[in-house]
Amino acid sequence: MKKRVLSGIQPTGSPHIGNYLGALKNWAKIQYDYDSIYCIVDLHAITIYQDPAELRGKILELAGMLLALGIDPKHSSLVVQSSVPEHAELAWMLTCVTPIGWLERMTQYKAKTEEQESISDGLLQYPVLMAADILLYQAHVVPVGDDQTQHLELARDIAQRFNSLYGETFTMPETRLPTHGARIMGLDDPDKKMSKSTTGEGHAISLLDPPDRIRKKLMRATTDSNPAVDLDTMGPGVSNLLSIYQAFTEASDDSIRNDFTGLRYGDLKKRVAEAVVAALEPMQQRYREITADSGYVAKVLAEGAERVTPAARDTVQKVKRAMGLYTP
């Protein structure tokens, strides 16, 4: 029997090349090696206010993008989190065994509390819901970006604590990170990770950006004060551009050194732009084909939820019995 892989992405903002290179490319690549579940985590999205109509539209858009990127609905289960109520049910039971100090120490929680005047309890509990997503399906492998490794470690801690208190119930998940492109930085500020929540026009390349927009954004990308590429003294902007190129083309380190050393920045940006355009054009064409059928994406999501629900219900029943809750 194949091990189970589980990962998720929020349906907020516009998915960009950082999402693709850091996670989504890897999802499509490994899906046939595992019993694969990929989740659109809309319950996570509402830890901050979302316009309801926009959120519903973004869920369907993201599902279409994932299918266009190569998620195979005949093999992998593509699921909207809120369509399987057991996610929220398990999250509550796990909340009751999770020390609040564990949550207050989470790096992302501390960073977001500094940015916002008022925060919801959902933001604090976010990592517990993520743990529930993983543990609900007894996932063995969780491919995540490097900024989510702390949350995965918390999921392991929660599983271990629950197993210690109530007996062996949960599989201990392990992580898997891609080799290249795990952390793509903003084009306008290469000291900060490319983010869906950053709204600047020149910050990120969205997966649905047309070729001309991709070229325009990359030609404006931050570099450094050197006149040309010097791999030994390059700044973070040049390093980021080379990381993007290498992640899209899978060029070797030696090839990067041989091909780009001494290249002027205008030519570097053109090379990177053409690599990005060439990689995204097939996905964009596939996306247009998928969304031309108005009912196809909804059908895939319904089938995904139906496929995973028995496993979700089985886990919740095991947890209830372990905790002494009423199970008819």
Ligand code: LTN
Second form
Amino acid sequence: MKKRVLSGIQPTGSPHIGNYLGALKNWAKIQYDYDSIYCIVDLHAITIYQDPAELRGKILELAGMLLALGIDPKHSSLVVQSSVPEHAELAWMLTCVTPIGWLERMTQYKAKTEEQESISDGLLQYPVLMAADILLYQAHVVPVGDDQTQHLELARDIAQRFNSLYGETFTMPETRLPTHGARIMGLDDPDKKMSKSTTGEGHAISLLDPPDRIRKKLMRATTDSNPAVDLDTMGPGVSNLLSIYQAFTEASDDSIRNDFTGLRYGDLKKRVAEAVVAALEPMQQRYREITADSGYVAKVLAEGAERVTPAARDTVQKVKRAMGLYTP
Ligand code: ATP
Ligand code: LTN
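Can you now output the form predicted together with L-tryptophanamide? The one shown was the form predicted on its own.
Zooming out: every chain and molecule, the one shown earlier first.
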């Protein structure tokens, strides 16, 4: 039997090249070797207030985009988290075995609380819900970007704690990072990770940005005071541009060194822009085709939820029995 892969993405903001290179590209690549489940995590999105009409639209838009970048519904189940209620059900049970101190230590929680006026309990519980997403399907492998490694360690800690309290119940999930592009930085500020929730025209390249916009954003990207590329002394901005190029083209370290050493920054940016445009254009074309058929995306999501539900029910039943909850 194939091993299982599971990952998730929030339907907030506009998906960007960081999401693609850190996670989504890997999703499409490994779906043929695993039994794959990819979730649009709308319950995670509402840990911070979302405008309801906008959220509804973003879920379908994101689903269309995932299909456009190669998630194949014949090989993968594409699922909206809230349409399988067992995610929330298991999350509660896991909440009860998770010490608050583990959650208060999460760096994403600490960073988000600094940005919010009022902090919901949901924001603290966010990583428990994420652990539930993974453990619900007994996933072996979780492809994510580098910023999620701490959450995955926590998921393993929760699984281990549950298993030792109530007996072997959960598979231990393994983190899978991409070789290149695990952490893409903001174009305007290469010390901060590129993020959907950071505003500012020059920060991120959205997967649906037209070619001219992509070129413009890259030409304005922050570099450093060197005149040309020097791999040994480059600052984080130049290093980020090279990471973007390498992750899109899968060029080897040697060819990067040979092709880019001594290149002036203006020319470097042009090369990167052409690589990004060439990679995104076919995806944008497919996105237009997919969304032209208004019922298609909804049909894929309904099939996805239906396909994964038996596995979700099975785990919840197992957990209930293990904990002594009532199972008629
Ligand atoms: P937000 O700003 O709303 O937290 P986000 O841009 O961090 O959003 P998520 O939906 O939280 O996006 O993440 C989806 C996937 O993309 C995760 O696997 C995450 O690790 C990955 N990812 C997010 N940002 C980056 C980045 N800058 N570089 C590489 N991977 C990233
Ligand atoms: N927290 C993740 C999104 C996410 C996820 C998951 C990733 C929710 N559930 C399960 C992997 C597996 C993020 O990217 N911010």
